[in-house]
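Shown here is one chain on its own, the form predicted alone, set out as structure tokens.
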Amino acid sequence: MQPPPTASAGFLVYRHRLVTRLWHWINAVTVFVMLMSGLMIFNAHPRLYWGQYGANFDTPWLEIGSTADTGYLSIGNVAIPTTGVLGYWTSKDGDIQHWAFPGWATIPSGYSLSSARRWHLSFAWILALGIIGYWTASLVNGHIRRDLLPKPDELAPRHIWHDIKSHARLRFPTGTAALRYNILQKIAYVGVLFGLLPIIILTGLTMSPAMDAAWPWLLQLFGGRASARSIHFIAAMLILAFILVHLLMVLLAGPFNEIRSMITGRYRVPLDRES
């Protein structure tokens, strides 16, 4: 993604390689399917615990539940009313449902733990193989070293704070600066690619009894299967937050130009503000 010497404001340049574009769209579909099927799996037991084990009579640190006429989200000793959204909601048929997450947010939309597991595990292979392929290709072509790893001067608190203020004011980079990832993008992308996605994969493996027998070190690494499930859920919610912020930034920066660059690779360099 390094800007070519002839790149200038207003011109179309080649921004994203084919491997980046393919991985982006395959991963986008894969992550959404896994998030939605994962929410259905969570519906089967909408409680999270720390430690080796977790069951109905243990005390969860997070629970999405309902009473006869209300829904709630409980985190520790704090209970947040969620009636109509989580735990207690009305289906499109007008029936009151008590699942943690509503049908429009899950795969499948009707309750089925077995179907959700099949969707989840099938796309887990695509996620794992895709991230390994992307890492390999990005190491070979230098994308990680050249475009993603922050430079020492970019990690200076003053530089990071400057970028935070610029984004808060919706003052996005223009000219050739728009062709490079800013420090906030680099931190987010590196955190997802080398932090959240590997954690998602490893904690998913930890919840498998077969993998626990083959790789018992996974249970030691994450402190037990119940803890692995909690970490898996937290990492998934952080990825969801990243996606929402990413989509918001695309809308604010100019959706046509941004989406075109991820489909064709071609990106029109934004004009300088003075222009």
The other form holds:
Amino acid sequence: MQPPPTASAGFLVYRHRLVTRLWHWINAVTVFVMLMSGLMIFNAHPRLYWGQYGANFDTPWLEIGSTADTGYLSIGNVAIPTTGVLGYWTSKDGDIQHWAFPGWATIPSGYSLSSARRWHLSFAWILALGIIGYWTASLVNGHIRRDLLPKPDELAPRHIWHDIKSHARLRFPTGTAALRYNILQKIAYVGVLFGLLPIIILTGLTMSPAMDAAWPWLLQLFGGRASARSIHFIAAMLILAFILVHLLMVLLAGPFNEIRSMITGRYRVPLDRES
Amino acid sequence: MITRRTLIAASGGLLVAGCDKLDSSPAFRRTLRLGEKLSFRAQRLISDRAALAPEFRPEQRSPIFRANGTRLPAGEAYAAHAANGFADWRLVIDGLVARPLSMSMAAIRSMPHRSQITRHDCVEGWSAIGKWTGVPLKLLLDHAGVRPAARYAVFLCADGFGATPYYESIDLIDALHPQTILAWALNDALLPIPNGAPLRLRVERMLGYKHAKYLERIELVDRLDGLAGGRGGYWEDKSDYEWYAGI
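For comparison with the form predicted alone, please write out the form predicted together with the partner chain.
Below is the entire complex, every chain and molecule, led by the chain shown above.
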């Protein structure tokens, strides 16, 4: 996304490389399948623990449960009523269900651990091979160094604070400034690309008994299988939060231009605001 | 009126409906199952045949070891064995072996044994750590003399879901693994009934449903498609779980 020298407001510029666009749309599908099938897998045992082990007799730090006529999410000692959404909800056919996550949020929509595992563990390959491919390509073509890694001056607290303020006022960059990722975008993208995605893949592998035999350091890295499962879930929720903010930003910044740039690669440079 | 909210809800609904529809197609399920084959090959590729599952210190054990699946096999025959302290229980090893065996629990318990404190991982996501003691399966298979044609060990159990007795199978790489034992004790006490008394399989690099309980017979076979539904295990046949349960 290096802006050509002639790029100016109102012009179409080539912004996203093919590798980026391809990976984006593969992930758009893959991440949703992973999230939704993951929620179904969670439904099989809707409790999270810290440490090497955790089962029904042990104390969870998070649990989605139900009573006869309510649903709740409890985190530590705090119980949040979630009747209608989590733990107690009505299916499409009008039946009361007590599974943790409701049918509209899971793949498949009706309870099936084996089917959810099949979706999850197959698409996990697409996710993992995709990120390895994208890392390699972006390292080779300079995308990481040039566009994604923050420059030292961008990391100055004053600069970050300035960006937070303009984001809060929904004043997005215009002209050629809009062609570079701002510091908040860079932090978010680098955090997902080199933080959340590797963490979610490695914690996923830590839950595999065969992987723990092959790579015992996984358990040391995450402090046990039950901890890895908890971190896996937290990382998934953070990725969901990233996606929601990402979609909101696309809507606010002009969905047509943004989506076109991710399909064709071409982006129209926003005009300067009249001020 | 179509609002953005209903549009998002509708597209979410379409995605779920689409996945449900794909899921009902056997061809699509077969395609998705390529992931299982890939995981199987990849895990076998990167791990040594004898790579050991992590073992833990005694104080790292779960305070209470959760029992799952059958907790008490139905039927008078099992009840009589239990009342009798399993003194007449026999384990048969047959199929593709040179010398079929039929062993009493006393004979099995007098064989060399191995103790290991390992983590039991249920496919549902919970885990529990306990100390298992039992005879390495390799010792028994060596006694029986596995024929070269044999590729899998099939475990036939006394517990049943309805009319079907539980069954499972593993390949010989896992069957001969040093931590693969037929356990007769849990946490230094004779194996409790909910955990599979008098004898259960421990195959430590696999999820819990492979660890067949209430073992009566081990049959060595060259292929699995002749066994019940043909996918190698009770849950594999009944609910479409993966035969390879390393992940």
